[in-house]
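What follows is one chain in structure tokens, specifically the form predicted alone.
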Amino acid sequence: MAEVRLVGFLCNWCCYAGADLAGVSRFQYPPNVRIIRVMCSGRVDPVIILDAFLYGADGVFVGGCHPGDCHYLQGNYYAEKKIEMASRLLREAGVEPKRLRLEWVSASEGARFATIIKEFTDEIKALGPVTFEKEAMEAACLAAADYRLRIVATKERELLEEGNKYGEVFTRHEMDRLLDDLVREDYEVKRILLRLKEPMSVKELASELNLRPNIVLRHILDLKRYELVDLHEIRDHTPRYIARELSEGGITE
């Protein structure tokens, strides 16, 4: 089996003190997994998940603790949001979602932490080293990081109990439906801007992205009423636009 590299998330008060009394008591676990210590598993945003893939991370672990015992009361709901919106983003860059797991471990479960460990590590040896094309990765970090996604996921159970401000209650298929289309055209939007570092068509932005002409050019009409895209030039009849210059840092060239 491949050689593979892994990031593990702990939450500092539950699963980091499982991984420790894993160490103590001499449990053992393969050594591809790098741990990074947080306050707390809600602390680990979408953002970082996929940062640690675009920069060589062929799987990624989130720890946390157990429902109704989080140190910050819904750290660890939030925590399973963010997890869940960092995969539908993963399958929209290519890449296999099961490369992302969280799991809760307590303090006391020093020995279930590190059969986790070795059953991750097992599965992505299976999976391989982490393949994907760098801009659909770079599109996906840049979709995390937008509001709307996360005011959506904090709001999820908001939604499913109470309703919108229209007293309008989501199923949990139309809220998976709902959480699904926004990921998708965001996604879509993030590949867009960074297409459009240099001029072009709404013609050639359908053929490179493999979407459709009208879906582009909504897309386009939408980026320039946020004054994110400029109409650059008219070449033979046809309009070419041009991003104008990306905030998140590590992105632009």
Given for the second form:
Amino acid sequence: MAEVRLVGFLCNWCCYAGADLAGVSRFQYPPNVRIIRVMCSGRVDPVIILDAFLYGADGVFVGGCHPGDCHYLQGNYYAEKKIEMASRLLREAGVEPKRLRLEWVSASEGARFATIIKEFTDEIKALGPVTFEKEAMEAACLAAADYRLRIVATKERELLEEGNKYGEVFTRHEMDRLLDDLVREDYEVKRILLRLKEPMSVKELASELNLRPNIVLRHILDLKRYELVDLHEIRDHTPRYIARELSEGGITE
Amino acid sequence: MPEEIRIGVFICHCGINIGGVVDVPAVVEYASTLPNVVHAERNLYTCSSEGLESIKAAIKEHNLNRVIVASCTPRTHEPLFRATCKEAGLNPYLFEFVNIRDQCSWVHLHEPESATEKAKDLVRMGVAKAARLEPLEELTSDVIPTAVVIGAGISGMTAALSLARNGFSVHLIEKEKEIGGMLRNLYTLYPTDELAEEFLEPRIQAVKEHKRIALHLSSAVRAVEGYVGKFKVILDESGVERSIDAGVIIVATGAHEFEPEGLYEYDGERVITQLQLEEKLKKGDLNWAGIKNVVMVQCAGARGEVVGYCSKICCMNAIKNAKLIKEAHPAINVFIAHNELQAYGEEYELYYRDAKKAGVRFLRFPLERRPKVRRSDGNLIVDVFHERMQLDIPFEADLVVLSVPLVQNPDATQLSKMLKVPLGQDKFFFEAHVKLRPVDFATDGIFLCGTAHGPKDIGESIAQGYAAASRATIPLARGYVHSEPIISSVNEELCVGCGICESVCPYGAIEVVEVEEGKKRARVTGVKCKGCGTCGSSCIRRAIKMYHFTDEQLMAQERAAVVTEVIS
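Given the form predicted alone, state the structure of the form predicted together with its partner chain.
Entire complex below, previous chain first.
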């Protein structure tokens, strides 16, 4: 029985064909990876990646076409940013980001595919089975499903290369800071939301989630404004809050 | 009530290719325990006629509404099994492929137990996806048997004539008052040395006289709507708006010569471009008596000076003009200062040798020490760096001719946006595949020829014109286009009309439209969609469903990959 489980999402045109070529050429690699075919690496939603971890994948591999070779012109560039976003959320959830790997493999690179999978399997074996707090990964999934991170992951390239609508081009450094802040905030918000299935006070949340109370308060006020959280009661002069029900699919309506 | 899902699983031995490593009977036994699986069997070769018959028989006998074949790769065999399902009356998109050969038995030859376990997992993942498959209908749409060719230079005229002679109506759109394009400005053509005018005239006549070609002069494209088979091109024809319906569009908008403002003392009089030289040669208004030395400078503004690329035609063009001057006026010294020299193929090589024989002098300079033009006491001096001697050698010149690159027309950016086709790094139109699809755009029904695609000489532009016409003939002659139903669709309840999907779609297949006053929603044009699914993973509301690769299907697969206990 395989000791670590890996899921691979391969694009139909390049990496999946490369994996087929590895087979035709009989290049051997460890049997831990389970491959899922998608039409384009750009299809691989961070939510799906994080969901795989949530359900027990020890590593996730995404394979697309080399830059400039995408069958759909630019899908792989979008994939790169989406995978980066998923990595950041993994880190927030306490999982080593290198458990998620993106590689460009062409249809002619059978040998390279086998080598990469062997390397990646060895790397994950060395890390061992993944461990995380379930609620942390759920929060990461919810954050990936919500609109803010989806916008920046999709628009990141444009902001770095062409700038925003005012023509302001972001530097890599500025973009990293923006992403760090947004990912952290959205992740914290989702953790708070998940905890607030039961009524809790700011102080309790802060101590349980190991966050500063002023940050928790700020998030709670935002959540209240967006009508995702209600004031439940005031007990001993302390307000306690509760989340409204989350809709299906992890989207907060 | 949802229909009961009845899955049939067919596991292929592929001779010993799978069966020699994977314990196929054990996988069959495992498959039959999975939820919704009502039938599982193994075949020596599922793709043999026997195997296909047994799929059809099982569909009938067990009333299957999903079929899974676990064998080789969908990249080669999916069409076959889909067709088999279709023959048995099952929607072909209710078929799911599981790859246990190329991605299992062949790559785990020495680990039969692990390979068998992996094959079971892969089948379980296939079952999880199959249970969530939906029937899809192939899309068909008619093609209007009319072509629009934008640009009436030599390649556009060639394409238009070729299509018209094949029996299709053509609307040929030209922004100038006359057709003929760049060729109208040229004097002679290499390597035949014939007069451009004599070459061009019969072709212009043929275009003008052809009854199936409608010419639109002084016209500019204002908007383009639609998709392959049903384009609508809105024109501004001498100030009058006009709308043309067409099945295909050919882009042949050409290019123009770079103007070397501020480079090499360019003044348009004594320092001129090759095209300006041709015009002077054509008109015969150069005062040869006052000219003793002519220096041509290659790669002026190209290859890293202003634009990055090599314009490819300027070497031959300079050789042609230099030879012309030298042959007409043997006493004049004609120099070509160059870095590399592109005179490829036997014909061009011979032409280059003729120029040398005629007395044209070639001076090589390193790219990092390009020639300098300076003025001294009213004289022009060109300093050409000699690499061996490591010094600048001054050449007196009465006429300096700059071989400048062809560059994209400024209005190409707008056209590329209207057509939703890409421009490359150098701003020229970008083909679907450099080798396999050199005159297609990735967008169906739009084709490309001539210098709009990059610098090209006349012969190449004509060849591309024919090529584009031939490619465009395929949908025109067939009269309809098919497209796979693996497309995205928008849940308008969830959509907020933000337009992020529209911004990532390379085909213009998804657009935000006003569905009712003040309410915008994304809409998919099925025949334009190629099914990449990037819109789905970008949608901020997760409102887009990518058929055949839905979130639900992919998540079921991914969960089945990691959760070994059977989940339904």
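Numbering follows the first chain given and starts at 1. Because the structure is predicted, anything quoted here is derived from the model rather than measured. Here the rigid core means the biggest group of C-alpha atoms that line up within 1.5 Å when the two forms are laid on top of each other.
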{"query": "Post core alignment: G163 C-alpha displaced by 2 Å or more between the two forms", "finding": "yes"}
